[in-house]
Amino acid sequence: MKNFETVKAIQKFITSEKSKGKSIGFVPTMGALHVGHLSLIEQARTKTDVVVCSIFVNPTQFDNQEDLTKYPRTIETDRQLLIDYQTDVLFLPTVQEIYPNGMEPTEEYDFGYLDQPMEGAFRKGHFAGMAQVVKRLLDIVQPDYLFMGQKDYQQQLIVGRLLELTGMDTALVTCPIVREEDGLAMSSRNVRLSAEERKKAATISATLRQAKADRGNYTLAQTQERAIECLNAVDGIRVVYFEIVDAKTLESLDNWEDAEQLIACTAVHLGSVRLIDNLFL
């Protein structure tokens, strides 16, 4: 595996493979990585000829600082996994290297809809900083396929409406959410739980089936009550938000039959974490 910390670097090597005539995939993340993050490598393996995935905690999308912080940095057991699932470059920059002229956004976006509800609802700031590494970041890779995971459903929405209103030719791939034996989505944030925080992680998952077998048996509003019920019983979880909405758009809903393609999103914090996770209803 090759790595690289610099732009000049990996840019060079990349235009030297694409005049090969080879595909480039590219996998973002912020390190920690797990098996979740590693199924990304394993489909962008299988769809192109040069994996490249990158490790850089981004400070402009956090709004919490003391979430920055605590973030789990990993590096060498990541480089290591990323080596014995075959990627051929690791990309590890500075923050010097993403923003070398300050981390002030320089473009602004309009996401419409996309980036009010939920996540940004409660994450002032977090999109239009997530927005801005992830420009940065295809612009350096120039990637012909961009890998991302389904676990953050509001983000990769996000993302694919960037590629549509800066003309990328990058295709997203959506990757399936992985999960743990007992249902728990993988996140980085995982390894911050407790043992015992551990365990009742998992009403969370079984929550999302639940409010998927209440279909037809409530009303939309009444499962989404059910659902905030159920996880609020739980000692030390605290329902940041679960809401049942439009696949596409993320707008609420009355009833059941009001989209094509409903997703129920939740957050909550349990302990001091802050846990995402969603289902297709």
Ligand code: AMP
The other form holds:
Amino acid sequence: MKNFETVKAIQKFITSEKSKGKSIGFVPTMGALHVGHLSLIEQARTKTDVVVCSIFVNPTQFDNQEDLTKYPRTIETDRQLLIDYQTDVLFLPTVQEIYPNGMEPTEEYDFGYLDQPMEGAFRKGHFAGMAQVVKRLLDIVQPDYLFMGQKDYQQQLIVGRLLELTGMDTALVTCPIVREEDGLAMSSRNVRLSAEERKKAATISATLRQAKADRGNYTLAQTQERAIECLNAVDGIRVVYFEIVDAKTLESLDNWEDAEQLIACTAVHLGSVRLIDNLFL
Ligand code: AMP
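Starting from the form predicted on its own shown above, please give the structure in the form predicted in complex with this ligand.
Below, the chain from earlier opens the complete complex, with every other chain and molecule after it.
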């Protein structure tokens, strides 16, 4: 695996690979890699010739300083995992390398309603920071395919829009959520849960499955209420939101029939850790 820390070095390598007719697959991450991330690498390997993974904990997408400082960093383990999964390139830039002219965003994107609800409503500036770093990374890596997880459903929808708005020649591939045996969606933040919190965390996906089963037996509003009750019943869990929305537009719905495809999305605090998950209904 090749390791690059500078924009100049990775660009030189990618230009050379592209000139040989090779396709580039890109998996951007913030590190603390788990099987969820590695499933993206595997997807990229089956679809593209050169698999590039970036690890960059992007300061501009954190609305909470504590979350940023406590974000797990396990670079040596990550590097080994990437080698084991036959990743071709690890891009590990510094903040200075990504933002040589400072972290203030230079471009604003109009994502319509997509960045307004849910994560957008509760994490001010999060999606602007996410779009800023994704655009910068795409400009550097120039991939043919970009691999992202359904785990961050709203994020991948916004990135799809970003690709449309900027007219970039990159196709987005959204990969399914990889879960632990008890249903908990894998996340870098899971390591911050205590053993007791870790057990309680299974309620999040169980509640999403309950919502799916509720369809047909309850109204949409009742289903949402039952889900929030179910989560709040667990000592230590605080619901930030649990919403059933149109999977395309993220608009709230009154009835089950109001959209072709519906998705339930939730964010909770469990102790000091914020977790998100979702499920198509
Ligand atoms: P992160 O390092 O959390 O920014 O995640 C990097 C990429 O991995 C994003 O596209 C995530 O959606 C994806 N990802 C994170 N967790 C999972 C998971 N459990 N299953 C599949 N993809 C995931």
